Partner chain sequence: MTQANQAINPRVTSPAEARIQQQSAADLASVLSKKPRTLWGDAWRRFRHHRVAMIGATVLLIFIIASIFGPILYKVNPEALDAVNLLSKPLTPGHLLGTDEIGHDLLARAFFGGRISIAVGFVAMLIAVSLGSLVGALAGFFGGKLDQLLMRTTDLFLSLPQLPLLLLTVYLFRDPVTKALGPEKGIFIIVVVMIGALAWMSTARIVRASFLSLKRKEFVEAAVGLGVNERSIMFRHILPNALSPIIVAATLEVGNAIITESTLSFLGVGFPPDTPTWGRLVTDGSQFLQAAPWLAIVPGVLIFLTVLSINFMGDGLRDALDPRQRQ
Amino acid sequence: MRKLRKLSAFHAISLIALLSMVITACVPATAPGGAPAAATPAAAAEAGSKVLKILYWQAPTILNPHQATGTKDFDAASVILEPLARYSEKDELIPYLAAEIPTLENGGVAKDGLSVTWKLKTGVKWSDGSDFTADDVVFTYTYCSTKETACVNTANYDPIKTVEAVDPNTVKITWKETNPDPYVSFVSYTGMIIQKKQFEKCAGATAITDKDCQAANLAPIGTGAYKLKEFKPGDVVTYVRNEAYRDVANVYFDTVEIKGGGDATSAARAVCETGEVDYAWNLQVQKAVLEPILAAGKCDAVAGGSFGVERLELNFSNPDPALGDKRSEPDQPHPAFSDLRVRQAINKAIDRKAIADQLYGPTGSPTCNIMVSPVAVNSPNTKCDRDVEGAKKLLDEAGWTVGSDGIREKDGKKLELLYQTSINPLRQGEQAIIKANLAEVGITANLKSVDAGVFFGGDPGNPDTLNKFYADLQMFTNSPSSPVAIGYLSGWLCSKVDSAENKWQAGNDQRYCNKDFDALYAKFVSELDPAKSNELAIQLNDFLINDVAVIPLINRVTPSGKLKNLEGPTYNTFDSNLWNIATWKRN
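Can you show the single chain from that sequence in the form predicted alone?
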């Protein structure tokens, strides 16, 4: 999963109830102007209908992207909702609700970096027939900037001082301070606009507690090419063409269905061998299994850019269950990882080349960096060659001596670590390699595999979520949502540390905190010159790597699969893979 994290703030208070009751949310079809449209039978059962079938092996659980619990939810929301602009596969901004991309040259971006003005498309309608205006953009900011809303992408709105509607089709954003990324807000899958009329009473704690807001989270009204027909959280979402869409005449499909469930291997087989679906997301499958599936000849792999960095995270807090309510709280330092030498030893012990060669093949390569895209910020300064003897020496220096059973110990405590990740054959293969690597230097790793829906689900009452991090090590993929990775790098700030107080949703699940990193980050977010900004991004990357704040493993180029006769899907580094679904069609 590509997790916006650090986007992972999760809001399962409402989801627990919703999923336990298997709620189905339905939205009646409407025609432009708000009048009910004529009833239409399910497109899949209608002769001659055009149905697009999409398979995600992580099923969507919510359709409000600002309360999302991962890529599955952002992508499902992207079929309905739109941002002001989206990133293409070429990392270029394309106007969506905006009439044009504001720049220094056209006057949209202020020369002092303190504001940006967006001109909006005119005549855009919500699927209920009402007008989309600048007020909806202003409200989306109000919604996400209200702390009690617990918006998952607050990092994208934190830099904002004010958002004002200059007129119904113009929005001006003023930043709190000089901003090097004028497109950090209202762009890409983190910046989708929600309707003020539908969500107006949901800015605040009611966002996840009020029953009407819960219903809106499952059935948002949108401006996109499709609108919701039916949603069964954790199972399937069905959409139909939005007749109020500004370019409805060029929308090819009558119905879109996103089905969730299964695993990456079954998803690959469904599109590449049996042809049961048109498109399957994230074929995160071991090399030996994936290659013959792709060779079946029914599908094309859609891959490129960077799907994100598969990383090993270290818990800087103590996950010992004996701590009770203080477990994994930031004021409880980890008994081993507080020593840089232990972190360095783990990093040196890992065989990235074996992981890439045995498991990823052409779909991923070893990396020492947490910042790999765009190419200009991929640091040339870091090294991560395997060094078993060096790892042993560091552990010796740290006072962890090898016991009679071969496990290192210190002050009567063995160096045994709980290592968790989501259930996926590829990840279990990675776990096995890393477990063996650590055993060579005297560290025992006890493996735990958690259902992806739980691991990425964010239920604050569930002990197995990645945000709660009730383990010593955990592994998943993450990536920035913008070429200027302001939100992404904020995931290691002291102010973003997850805790019970913020329902484990602030964005820094590792509980890493270093004031020097925070100071360097402050320089980064105030630098307007692109070249200097890239230099600072590299410095931030190098800081995290040298301090072993996180251990990058693989730069993933994970493919999705599409039937050969499906046109439109592209890979995407900084946006949803469904970013241009309005243009998909069969050839």
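Given the form predicted alone, state the structure of the form predicted in complex with the partner chain.
This part shows the chain on its own.
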């Protein structure tokens, strides 16, 4: 003991240092099981080899697009896997595994809207050398339609009655009922085809419980221009050129690397200021931060299309906590918003231009429409100029008069609104501007911000979700998932009104209900002619805007950044931003 007592602290420290070194040494160099073992990535950096470095601030965690948990996973899978067709940046379909796009004209789409027949490209091979056939397409359907697989793209395969392999290069899809969107299945990022051989035993609960299926989810075999070399989930994916690719001679890069993590601002810096990476995804950054970074001149912002419409939602039911269980239930009309004039006044009071100029800059522009893309459905009929005097007049007419403290009141009730949104610096800026706008016309807004995971989470037990809408106003971004916005527009149907009865999961969180809108929607979903369908989409948009069911604010065009010498990246509204990675090159 006496000797030990003299043990100096320096010994203790060197012991600790030693200990941590021993532990480091004990860590196995590669993960046991899971992703394939690393070769030497450093070799990729050798002189002469062409490396494409992509930076995502959310890291991919799984490469099977049917088990994805976010856009990052769909994008990382898009480098390896292909669907039958993809949407280009002009929202046009480009055949990938299909030989051509089936249409009414070429007979691919049945006139009754009950089936679609796809012709597949011939001679396509998987990266393991085996042939790609119609069986793989049928299997992808089997995989995704098996309930226990819990395929994230289930909704895209729900309208299907059967999928048949007519011959090895022809697939026929029969719908359960007339389908106005023949391209809902096997197209874009939700429709990527997985190999039957690799996933055969994974349809069902084994999809994530079986050891081989777990490994396959992290290392799918594909038909695309690149194949997987190494995957560290949540960190980095490395791909190499797929020598079995049908057009391998035109694949420019030897290696592609998608690195994940960090934040959007520093991702912008890594491409625009330090030039460490070639391409950075989704630079969702405030204008005042992004503009000086872009100004460094090394990069181009890749934008276009629409990332979605940032909107202010009005609650048509009464969120007053005094109502207890009846709070925000559809049978409790909102005391102020039931009056169209109040809704119009709020719409007129908001300064969209200030929000766009001060906060969004290159990443968004004011919009009066809830449908903005494809361009053909962006209504030219709406207007939403700021008109403070008009707003005040409307409120006066509606009986909300200015009280002694400058706040409007009616029947002894003050016009005081609770205004919630998710936590995000940009949204808190918008909240501040809109709060000031409303104050100008005599409306008080009390701000609330909720953690995004809670706000967007569907937990029926939590009072802060957007579905429960225990507030008067709320704000977030949303967009249609395909050019025919069936699912998106169903969010204002009477039958979809959220309530305690359906655990707030029906989809119409505003509790908006109008029989005329429902009738127009019914016409829209039975229209097979694309041009007429677009016209109806515009009518539906105009209906919602004129009735001020919802207040669109900003059309977001969240850009990605690329080095000036990189050629190929585009911004796609309805498909992965890496949709055409096979053709990217450096000049």
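What you are looking at is a predicted structure, and each value in this text was computed from that prediction instead of being measured. Numbering follows the first chain given and starts at 1.
- Assignment of C-alpha atoms to the better-fitting superposition places residue 340 and residue 196 in two different rigid parts for the change between these two forms.
- Between the two rigid parts, the smaller one rotates 29° against the larger between these two forms, as C-alpha superposition shows.
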